[in-house]
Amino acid sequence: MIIVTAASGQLGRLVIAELLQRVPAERIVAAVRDPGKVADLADQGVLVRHADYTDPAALDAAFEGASKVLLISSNDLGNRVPQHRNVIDAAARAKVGLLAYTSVLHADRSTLGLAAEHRATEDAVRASGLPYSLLRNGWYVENYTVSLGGAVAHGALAGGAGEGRIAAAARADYAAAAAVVLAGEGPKQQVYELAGDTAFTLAELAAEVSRQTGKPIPFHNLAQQEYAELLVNVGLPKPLAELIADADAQAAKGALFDDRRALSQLIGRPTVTLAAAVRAALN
């Protein structure tokens, strides 16, 4: 059986949707903290099991009979490494045939502040002795498009990435890659560096929004601290605001760029275009 952790989340649901196109539903397990949130998956024949990254006993029960496990990284910043180790240890006790982990692009050399927890998790995955695949996901284009409504309303797009080119892809693109690896359809690799086919600057994103809306939407580049303060002022928790501002600052230095097109090669189709991503966000 293929276990997908955090299956009620945005990425987890998309992974399961992709898996349902590749393997029978009864071979898929949605491992979630709240089974009630995935009743719709159970209705499709997916097995639903309770699992909590902080509860080793629950993880052992959830992983019973597992052949493959996808560990989707926790969103509990600062506490992710011990949580991930619990999942890795449970997968090792279950003696799974493949442990896949959603890491970050170029994790081994990334300057992103969030990369440290991913590197530590990757080390734990390797130390487990299990066959593994590290899905080093680039930036989700939704990280930017989710705020486009506000940018249009305020007549400007703010950020801190300067002229840095960002090879973002849609969450659905990364979900498809995970499903291909879990279903055994792709090349067997230990590390996949995954990013969008075409990189863009935030000024180019703003220009595309302007084109589609017919309104002038300039890009305002802010210093890292100024951008973090802006994000706090619009309601984001300070740790998350600082993480986003750091990501933009590192993107300005190339941390979110990759031009090898490994993602589209793996999933057998182009990744989402900037125009399509903006259109989906505005409609």
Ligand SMILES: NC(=O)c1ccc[n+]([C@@H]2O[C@H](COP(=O)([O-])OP(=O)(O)OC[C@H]3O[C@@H](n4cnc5c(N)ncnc54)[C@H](OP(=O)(O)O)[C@@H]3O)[C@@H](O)[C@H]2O)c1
Second form
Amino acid sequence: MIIVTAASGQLGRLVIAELLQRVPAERIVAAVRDPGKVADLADQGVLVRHADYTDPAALDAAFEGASKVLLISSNDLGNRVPQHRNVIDAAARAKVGLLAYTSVLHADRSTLGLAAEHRATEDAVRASGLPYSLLRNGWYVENYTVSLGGAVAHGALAGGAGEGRIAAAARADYAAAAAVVLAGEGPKQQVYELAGDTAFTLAELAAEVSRQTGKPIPFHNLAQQEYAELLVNVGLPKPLAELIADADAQAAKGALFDDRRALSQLIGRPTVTLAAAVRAALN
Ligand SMILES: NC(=O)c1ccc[n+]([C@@H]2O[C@H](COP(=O)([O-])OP(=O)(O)OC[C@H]3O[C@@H](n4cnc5c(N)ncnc54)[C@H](OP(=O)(O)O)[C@@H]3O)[C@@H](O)[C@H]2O)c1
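And the form predicted together with the named molecule, for comparison with the form predicted alone?
Full assembly next; the chain just shown is listed first.
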């Protein structure tokens, strides 16, 4: 059985869709804290099991018969390490043949504030003694395209990444990579630095939006604090706004750049282009 945790999330759902193209549905388990959210997956023959990262007993039950587990990182920022440890410990008790974890690009040296929780989780994965794959996912291009409607409405794109080049890829690209690793029998103890084929600056993103909409959309670069305040003003919780502003500030210094193309090599196709991602977001 291949277990995918957080299968109700945006990435988890895409991983399940990719797995369904590679292995029979009855070999796939969607492990979620609210099974009601994934009734559609059960309709497709996927096994749905209850699994909350804070509930070790539920994790043990969810991992029964597991050969491989994908731990998708929690979105509960600041509380993730103990939650992830629970999942890793349950995978160890189930003696799975592969534990894959969605980490962050260049986790060992990343200057992103959110990288600390990923580093601690990677350490726990290694300490588990299990065969593992570390899927060090770069930035989702959707982190930027999700707010393009607002940028078009306001006639400008704001951010804090300056001239930094961002090798973002689509969630669908990272999901395909996870499915390839889970469905295959590739080498273990692997670290994959996963990023988009082509990096862009936020000014280039704004230029692409201008090209596709026919409206001038300039990029306004903001200082880290100023950008965090803007994000709070548009409704983001302060800790999240600060993490995003930190990520942009680090991206300005190259923290989200990678040009090794390991992601497209793994999935056997180019990653989604910036133009395609912008088109998908605007339509
Ligand atoms: N690389 C990037 O650019 C980037 C950007 C954002 C996030 N991330 C990370 O990547 C992860 C996946 O991304 P995403 O877009 O799929 O995020 P998402 O749509 O927010 O999904 C988060 C998932 O985590 C699950 N979850 C949260 N707490 C849990 C718990 N205690 N027990 C079990 N499941 C729990 C949620 O379950 P419910 O459906 O029950 O809420 C949901 O399925 C995120 O959680 C975050 O760690 C990466």
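Worth saying up front: this structure is predicted, and the values here are computed from it rather than measured. We call the rigid core whatever largest set of C-alpha positions still superposes within 1.5 Å between the two forms. Only residues modelled in both forms are compared. Residue numbers count along the first chain shown, from 1.
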Moved regions between these two forms after rigid core superposition (C-alpha shift of 2 angstroms or more, 3 or more residues per run) are 185-189
